[in-house]
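The chain that follows stands alone, in the form predicted on its own, written as structure tokens.
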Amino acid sequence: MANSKYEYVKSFEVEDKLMPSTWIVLRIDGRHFHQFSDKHEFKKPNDERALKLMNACAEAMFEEFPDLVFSYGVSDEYSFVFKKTTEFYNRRSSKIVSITVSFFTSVYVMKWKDFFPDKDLKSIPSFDARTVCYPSTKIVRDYLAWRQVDCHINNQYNTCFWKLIESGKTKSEAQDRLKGTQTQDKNEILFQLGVNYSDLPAIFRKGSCVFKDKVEEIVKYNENGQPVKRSRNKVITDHCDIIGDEFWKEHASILKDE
């Protein structure tokens, strides 16, 4: 359309540029997903393979957006943290959630078999995506928290309910038996149904993290048999405590300002 007299359509575009000098973060989120998962059974409360699928769309998110520096999931959302600087398009949100969403979309659809292999997709995963800019570390690590506290107390109910649904209740009646019910009383429901809540694998209890380390590898042997290591960036999923500072002092480097 350049030099042309229909050009001028271009001045209709919004502008939806990010704030700069802010961390921007993407929350990436599955769209009717309790119907999906329920028409391709999945398992309840948790399904591993369905949270690993989404664990290797996210390590796949990483080796795709060079400007990403952690991330953390659960269930069928997944929160990106893009570094303070990113110029990444622009940073024009729109421009960075309609790209993403999809490459995360299509990563979802091509590694299906890798994790359900007697399974066949019998409709169409989407996940719908929105950026928030946060000033500081302070915040973004308070979102962080925020949504591995989300994490445990859904995780906890969900348990709780679908154990119940187990020993005999009924849906009514099982969330009737949970109404009002604290942390402590949770845990003692399913310690009476023979469960040890902080047994259960952390990829439940936790979410997933994924982000990039520096990790050393054996590259060759010298004359004297000696290992020769180098040192790269790779991409890690682990299942840890972000709320506390333990994980964060070790790895300062990733929420570092520039």
Contents of the next structure:
There are 4 protein chains.
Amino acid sequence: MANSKYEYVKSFEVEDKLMPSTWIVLRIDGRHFHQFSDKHEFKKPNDERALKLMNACAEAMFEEFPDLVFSYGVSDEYSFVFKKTTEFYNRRSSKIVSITVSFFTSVYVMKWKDFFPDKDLKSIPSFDARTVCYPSTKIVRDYLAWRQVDCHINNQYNTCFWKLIESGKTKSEAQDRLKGTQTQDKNEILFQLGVNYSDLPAIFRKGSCVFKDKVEEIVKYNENGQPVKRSRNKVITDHCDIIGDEFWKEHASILKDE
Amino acid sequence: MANSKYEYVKSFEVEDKLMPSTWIVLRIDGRHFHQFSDKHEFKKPNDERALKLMNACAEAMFEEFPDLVFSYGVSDEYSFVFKKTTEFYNRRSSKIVSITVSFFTSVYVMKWKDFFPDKDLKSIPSFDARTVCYPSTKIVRDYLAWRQVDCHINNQYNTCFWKLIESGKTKSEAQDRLKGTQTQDKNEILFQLGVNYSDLPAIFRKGSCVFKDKVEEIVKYNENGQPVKRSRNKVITDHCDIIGDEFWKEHASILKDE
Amino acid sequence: MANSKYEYVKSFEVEDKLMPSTWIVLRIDGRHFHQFSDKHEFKKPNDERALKLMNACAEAMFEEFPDLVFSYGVSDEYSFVFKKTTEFYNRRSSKIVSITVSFFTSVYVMKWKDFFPDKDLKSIPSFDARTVCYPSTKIVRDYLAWRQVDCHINNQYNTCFWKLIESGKTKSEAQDRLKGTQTQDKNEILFQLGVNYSDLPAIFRKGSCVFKDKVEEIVKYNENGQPVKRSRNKVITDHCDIIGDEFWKEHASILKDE
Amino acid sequence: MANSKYEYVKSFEVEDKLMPSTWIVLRIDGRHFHQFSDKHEFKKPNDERALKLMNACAEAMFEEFPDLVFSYGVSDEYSFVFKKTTEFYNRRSSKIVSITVSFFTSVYVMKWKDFFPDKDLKSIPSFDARTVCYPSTKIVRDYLAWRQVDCHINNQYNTCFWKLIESGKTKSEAQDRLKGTQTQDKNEILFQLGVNYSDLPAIFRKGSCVFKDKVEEIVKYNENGQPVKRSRNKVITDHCDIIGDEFWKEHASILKDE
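Could you output the structure for the form predicted in complex with another copy of the chain, given that the previous block was the form predicted on its own?
Whole complex next, starting from this chain.
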């Protein structure tokens, strides 16, 4: 019973190779996470444990997929940048999208108890994902800036909103109060409610960056008692500004053009 | 801090809508499952618990995604057929691929302990996935036949191989013995080793079909003691032949053209 | 001086194979033909010579590309249907689009003088083209019906418009008169202006169909003086209804499913 | 008779937008030009009139399509580079491919008699075309170098071949003589046949570049008899080296990154 008679069905498969020499950005987003966070009583406006679980998933991605160079996460989304020259699964988009989102999801479920030891999973978490290619470093940086600006806008709004609720407002009163307000107005509201926005934890204000960086480590001491160092790639999690130039100057190797 | 300055990065997103009025087939495949099954000591050539876990994932898919009409699984792969007219995520391929494989993976990890109560997960399971569109019912059926023929070919080979190992052969001796053999030869080998191939469990020989079907159920008894029936869609798991016409005649509504 | 150093640039080429087993429809449209027809003083609302030149191009297409089965033209556009199983240029969309539109254009320029012996080409005619795939015969027929309905709507409007102009109205008066009118109203207007719409030439009302059909031809007379017939494929140009079933029943082989 | 019932067929059209911020290269190739050149008795190995007709078509392209920045032609092919930021037809590939190849073909037929006043067109010339995107200036330059190296390799081979034929060899003797030869060997053969390769016209050895460049022109003389100059974009045809850096340094504005 040879199978050749039916093999023609393979001819319907479509090639979906991403353009060579471009930065592949993968974005993973929680599906129906509004419900999911309600069901698991995530803290509002930010649940630190939930964010740290997302970061742990991102870190696991860096251990698994060596061509990742940078990632940025906020709320229930995470963006991963593959190096420009990656030949990961021959740059086939479906392969990249499916394998990474599947791996990320697996880690999310497996590590759940590490972050929520007191809570069982009450529904099935899932994520969507997509790839986008960017032809230049400048545009990748603009992409990442776009996500971090979004983080700021949403976090400032949500912080205000939940502080207003805490102060006794109803949801619709809080929405009305915030309608049409600018950054400055929101800072003012927060100030009146006793919050200095810049004192909030950086993980809430800036989101999370997970990336690989060269670090010098002392591997042993020689006979003279002097440290012997070796430089190695280490996965780092940080909550810093990635809109300005400073971070990128200090970590020039991350988006280097090769 | 409006975000409009960076929003241009969205213009790099690519539309990946699948052709309307075609059958969307999604295939999910275990990634590195050779290693994964070794690490978790899956029985050779077939591990019934592992197969039933896959089936449980497929059944959960049918509960979650109402536009699925049929699925077929064998070994560490599962193919799902969406109805021709589905507008699931607007037929965007990345969305469909990522959400389904993520959901499938989540269920796989969450239900692991139901099927392997004595084993912990020792590595992170992940799957890849892709979509293929087929313009006609005939070609979808050929696709499914292709997978079931593959199941047969692989299972017959593997059954022989592991029976030869069991009988004391080394792996390379078993390979040599099977080189160039046809279906008939393999049945002969099995017979000599005391195995009647057709007596093997259908789940090994035929793979698994999960699909929705109309069933009549007794919902209550009326005052005269007579049963009141209602027809409802029920998710069914079976291990039947899907190459011939019989199954499709009996379940004509599954691939009906609308 | 080997060329291998630069050959990597080929890896940026993108596969654009159209789905197998679907009907490929190619639509060619005049580019800037409003200006082009003004410059060459095409008659309004229809220039029979211009239409016949388009038809001659379509006929030449059928001589050149054997996998064409049907085409429909109206005004400065022409739609061509390739048979479902065509392997023309391996179904690569750019190849199909470019070669056909280039050939069509070449014929348009070369045959110009046959249809406009009294006019020189005063500007450079060009066309755009695209491919669309349809998975079923029903949808191809709906596509063709869509174009013929469009022909009817436009032709009825334009006939009214130019008759009103002829009767002394200005362009804006004619537009105002027609605003919001239905088919019935336009027939009424035409009737008042002495035109019975159904008496207009079919080429204006129905557009043009060019297709291949089997015809019986007398190839010689045998010794008894009796005709010896042979059936052969002949390219036919007609102006018939392709919305209803009649034409398709009479020419069942054109869109047969194979 | 509204047309909405059939308009759903438009939903089968596929978006084919090319990636923003990349260089779009369009390549046009003669279809069946081997036959075409035989039929019209083009001179071997190069027909200067045929090449100049191709160049005239390229020049017309620059007059018609303002976003072209450079083009390179050899034999019956021509590559056109659109500027990186072009929004020509919204970067839709089919539109770009079809409109340009149609225009090119139109010019080819219309100008034929200017270059071959003594020859009628005996068959219908046609061209294929495709687009490829390149994310960086370096890769566009490598693309162009690839074409010019190809020009050199082919021209050197063909020049040898036809000189050997001229000297009395048969076609297969000439092929045998050239089998396995390197650049140096071919120069030697040419030398023995009395040809100094570098004395051949540059149009044969280097191909043709058509591009826009800023030139200073005297537009009038003022009352003092002194020339008044204005800088304007002029379409230039040249036959220069585009592999090395010199040309690109001298014309830095052509591929500037903006």
